[in-house]
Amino acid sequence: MHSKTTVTPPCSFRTAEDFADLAGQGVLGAVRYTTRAGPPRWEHGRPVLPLHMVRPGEPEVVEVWSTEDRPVETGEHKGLLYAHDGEVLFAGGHIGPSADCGEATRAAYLAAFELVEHLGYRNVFRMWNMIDGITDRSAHGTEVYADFCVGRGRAFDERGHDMPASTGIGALGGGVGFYFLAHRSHAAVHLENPLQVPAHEYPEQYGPRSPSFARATYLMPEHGRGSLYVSGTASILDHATVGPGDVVRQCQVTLANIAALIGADNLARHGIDGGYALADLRAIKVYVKHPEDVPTVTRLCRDEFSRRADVAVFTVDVCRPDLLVEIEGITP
């Protein structure tokens, strides 16, 4: 493990009961992975975004973003609920089901960029997007995810923000839930993977607009080590899916992609000293398309990740019909 100056709020996964016991103390914001999605809401004075990511009878998971000992200010902007502590901003929003996911996404992302600009948190370093029916056909005859990428990309073009680490994954209902983190003072270095074409350079066969995200983002403090946020990563080499129908192969390629991304050689390419291994990852989320594949994927991940890591597994669709697993995480 590396010693470092802490620059981001720690993330932990809690049960619903544990989260209730916190009563907002030390919490910047939270995400509820539950059985019903909806707009963000206030719980104990903090923004909480409900996402439909678990089925009835499955345990709810609460992803908690904590704050250091600093006063927290909260507010609302065009449907976004947010909290910030002078250094880190957490915000969540919801895009309801509509015939034009692209335009609704553009408007939501423009609101997000307006918010960070107004509050002075220009360094957006991590975004998440949970999309109902992600590979379904939209009213335009294209995939819902393709429409989402068009709207998101237009917002990035209009506001001129760098593309940070991001996840775009399926949800079980409720439109699109999204949330993000931004930092006021520390620079964000956005990383690509030498084994993959940058997502924003994908050829047109994957949609009219390439996805707008980096493979990872490193948040750099003034001194010491920073934190590395790994985007949702799948079994893709160059730009093509590897191992269609083979969940073992896809999981292995996914893990190898992350290892290459966070290793010393790739970080050096981006001007960052040192490197990380898979065992350094924390706050890991694993998305598995088919319930019957969960035991296999869990076993393969357990062999690579530290026993000290929080790992949450969700059975949801992935952004391509032939992808079976996606994994993300954070280095502390």
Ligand code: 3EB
Contents of the next structure:
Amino acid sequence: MHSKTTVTPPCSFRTAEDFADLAGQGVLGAVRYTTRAGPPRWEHGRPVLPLHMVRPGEPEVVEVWSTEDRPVETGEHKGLLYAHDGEVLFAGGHIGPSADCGEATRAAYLAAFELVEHLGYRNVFRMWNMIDGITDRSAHGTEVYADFCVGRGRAFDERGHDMPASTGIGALGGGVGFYFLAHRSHAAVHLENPLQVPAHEYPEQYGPRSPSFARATYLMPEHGRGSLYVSGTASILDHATVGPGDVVRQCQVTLANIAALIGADNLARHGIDGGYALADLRAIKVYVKHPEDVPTVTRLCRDEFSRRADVAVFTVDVCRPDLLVEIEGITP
Ligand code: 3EB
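Would you generate the structure of this protein in the form predicted together with 3-(2-carboxyethyl)benzoic acid (3EB), following the form predicted on its own above?
Below is the whole assembly, all chains and molecules, this chain first.
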């Protein structure tokens, strides 16, 4: 029997023990936020990407992408491990530490685009990039994040692919871990935020190549309501950082950015009915640069988010040195 119900949300955050208990049941793929990064691997026959996002003593979090009771097929393509169930494709990859991650990022993204084209999951709707030393200088004297953006941008240019919702955030070690989701039939509508310059139009001062991502992607089913995947969002208005050194202000601006992005006015602007509020967000990840800011950010977020939402907080660098917080989520 094939179920027609959708898993809402298709993403949940589990403890390592709960994930082990699943033994792969209902799992499409997973991301392990743990103390050591590495290439994706098979666990119970499913692709699992380990990311170094957790400090010693903090609990591991496993982000589980669920599948309905459809048969899952798995495979490997140029270092990417993937699984797909006829509707959704999950894939993860790892770019080992190097002097310049740009060329390796280009190759990895080209492999990702080859994969979605070859398997027929052309509607890429969400990508994540966890980048060790994101604000450090690379061997070229440029920023690691700038090198990353150059390589990624080349891959998008070469394949002529649309830019989906994305996260680009720091990690505590291990090069670049990245993973993405693509859909076979549902259209992906990419959204911008009226309060922010599109990231791909950022001026040169932020790097030689503007970042390749949309502020959110709406995954539109043939009938009924879709799901909105919100990119990593920070305290940026127009293209400038707001509230440098002020974590409360940055958190407030970030939340206001998301509210404007997912609200009815902005959805209507993109031809989508309905609208969402912060309380509708699920599978929320909050990235906080300084561990001492975690209680403040957690308190400000708790006032806005539903108690039913899974919320995970990681203390990692953000891509601009003056950014203190970044937040993402999904409205199922
Ligand atoms: C920003 O708005 C903050 O490079 O994929 C957010 C989401 C950010 C995605 C990416 C970067 C990325 O520019 C940084």
